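First comes one chain, alone, set out as structure tokens in the form predicted on its own.
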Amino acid sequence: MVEAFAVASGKGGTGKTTSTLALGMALAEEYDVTVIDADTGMANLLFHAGLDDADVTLHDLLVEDRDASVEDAVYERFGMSVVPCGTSLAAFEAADPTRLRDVVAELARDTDVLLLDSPAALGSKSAVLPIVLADRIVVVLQPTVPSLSDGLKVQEYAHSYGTDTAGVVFNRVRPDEDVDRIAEQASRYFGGQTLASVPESDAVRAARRAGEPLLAHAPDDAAADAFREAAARLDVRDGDGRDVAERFKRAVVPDRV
């Protein structure tokens, strides 16, 4: 079984790779998962997964005449298997984000459950390729009216290439916030449920400084447990690996952005 999610915002800031990496380990419990730094422009997941030395990653795979096999970028860490992005400018600028395709592909194979950290904006075909190969998006907002727009305009572009909605994390959640209001608001417009609540947490900011996802640098926190029941909710559906990764190979590359 396969299923592919792309975990995109809209905007940056709303904590979308600490969100997949959360959700990576949460699923992992039951699932093999394998977690892609699909954002080839800004890569940070791999600061989040002790991985800033990596020798190989995703941009190595995606240039012409490439010296590295798609298992030399993938890394065993916290229960996940996972593949950094680098975070040259001249590594993006050489690599060809139509490649992703075929990356994906193999990846899907030999794996469970998929999940792509997408680019936060959706100005290239490098930052919307994610979401047209994932099965569905997983949105992670934080709950005000600024972050549900641009959350809906990644679901609308998400949709126009058949990509459905998995649902919405709302994340980063001060005390103060009246995130019922938001949420209702949601779930008029988004076509997945409210998976969780996230609390801003300073645990999260230790985590990202000791190169850890959050569930492993501090599981017992509030952000960790909330985050462990928006994968407990999140339906993981059965997809035959081999036609996955045909699918993936045959995925239309968009022509508009």
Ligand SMILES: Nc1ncnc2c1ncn2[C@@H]1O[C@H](COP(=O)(O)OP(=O)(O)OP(=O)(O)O)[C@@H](O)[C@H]1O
Contents of the next structure:
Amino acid sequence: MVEAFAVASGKGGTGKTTSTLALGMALAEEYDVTVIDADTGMANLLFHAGLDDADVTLHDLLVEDRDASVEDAVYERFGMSVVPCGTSLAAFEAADPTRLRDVVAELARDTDVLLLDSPAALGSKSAVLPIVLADRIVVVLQPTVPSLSDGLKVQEYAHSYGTDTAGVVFNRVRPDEDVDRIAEQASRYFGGQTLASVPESDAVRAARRAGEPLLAHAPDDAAADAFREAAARLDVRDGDGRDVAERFKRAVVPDRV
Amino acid sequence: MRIPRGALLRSRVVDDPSEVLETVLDERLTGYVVFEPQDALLLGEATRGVVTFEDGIPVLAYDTERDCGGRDGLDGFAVTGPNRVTVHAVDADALAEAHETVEFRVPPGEPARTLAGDERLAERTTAEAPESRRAEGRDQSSVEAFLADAEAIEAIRSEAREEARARAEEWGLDDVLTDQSDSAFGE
Ligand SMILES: Nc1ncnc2c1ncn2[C@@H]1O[C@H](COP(=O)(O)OP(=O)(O)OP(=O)(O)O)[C@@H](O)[C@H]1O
Ligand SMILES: [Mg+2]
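Switch over from the form predicted on its own to the form predicted in complex with the ligand, please.
Below is the entire complex, every chain and molecule, led by the chain shown above.
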């Protein structure tokens, strides 16, 4: 079985990368999880996962005539398979985003859950590919107007590409905010379910500084609990890995960017 | 978005947008500033944005070229290098209606942060903003009011839908689009 989720938000800094790794670690208790940094223009998942010095990254898989094989860019970390992306602008420019489809197809053969950390943008083909390729999106929102508004946009893009909404994570929720009411109102517009309300927490920032996912760095923190709850609510669907791989391959994505 | 024209106060080229943001904060401008990044102009790209102010505190941001507002709008004209800035004063009542466009609102410190990378000015602006605006973007009642406005939300969604379809064609992704025949693009 395999299901691919794009962790998306529209707006920057809502906690997509944090959520991708946290959900990944929580889901890894039960599933074979592969996490991919599909934010190829502004990659930073590597810093969150202690992979700053990764030799081969997703960028090396997206160039023409690549030397690296897909498994060279897969790192076993924190119970997950992690595919980081490099941060060099030159490498991003040399990369052909449409090759992401083949990489994802290959990774899909051998895992239960694929999580694609997605860019905070919708303005280019490389930015929308993760939500095009995914089966469903997990929308990471902050309880603010700009974040909700951008979350609605990313969801419309996803739906236009036949990608459903698995659910919504409210992140960076402050103690004085009653997110239940906002979540209830928001659920009229967002598909899927409210997966969790993750509090604003110093442990999240400390984890980032330490280069560890939150669930490794501070497993007992309230934010970690909330992410585990979100993962438990996520009903991962069965899919035949081969079908998914085939579907990715068939998705018509011509070369021009 | 419609902003009443107002009276031109001055127009000049500045190297750092924080200069003008700080000046209008000090002089408590009610009106708007037009930003035209000059480097983008040289490259043949028209880039232009507007920030409106109430008593010196930023209220709305709007990218006139890409036709989008709020933080997204700000991102569109946050270009380093010299900017032609044009400062206009507008009557507060005349601006009030435009200021109801919630999706174009930005937190008080956001223009200083995004356009000038000036965290200190962002904090100063936030500190000088009225109480009701200090927690903006985080203000529960404004979030609830936003979500309660089903019509405005449908407008955001249908606009995004159209944009997604138009861009999919541009990017050669139209084959992956689903057939939603409710849109103006219905077959
Ligand atoms: N619940 C939280 N509490 C406190 N800080 C948080 C929380 N979630 C995320 N952060 C912090 O917010 C910042 C942005 O988080 P993250 O990098 O996960 O967001 P992102 O959506 O992936 O950003 P980008 O759009 O830049 O890719 C980081 O410094 C992170 O440590
Ligand atoms: Mg990120």
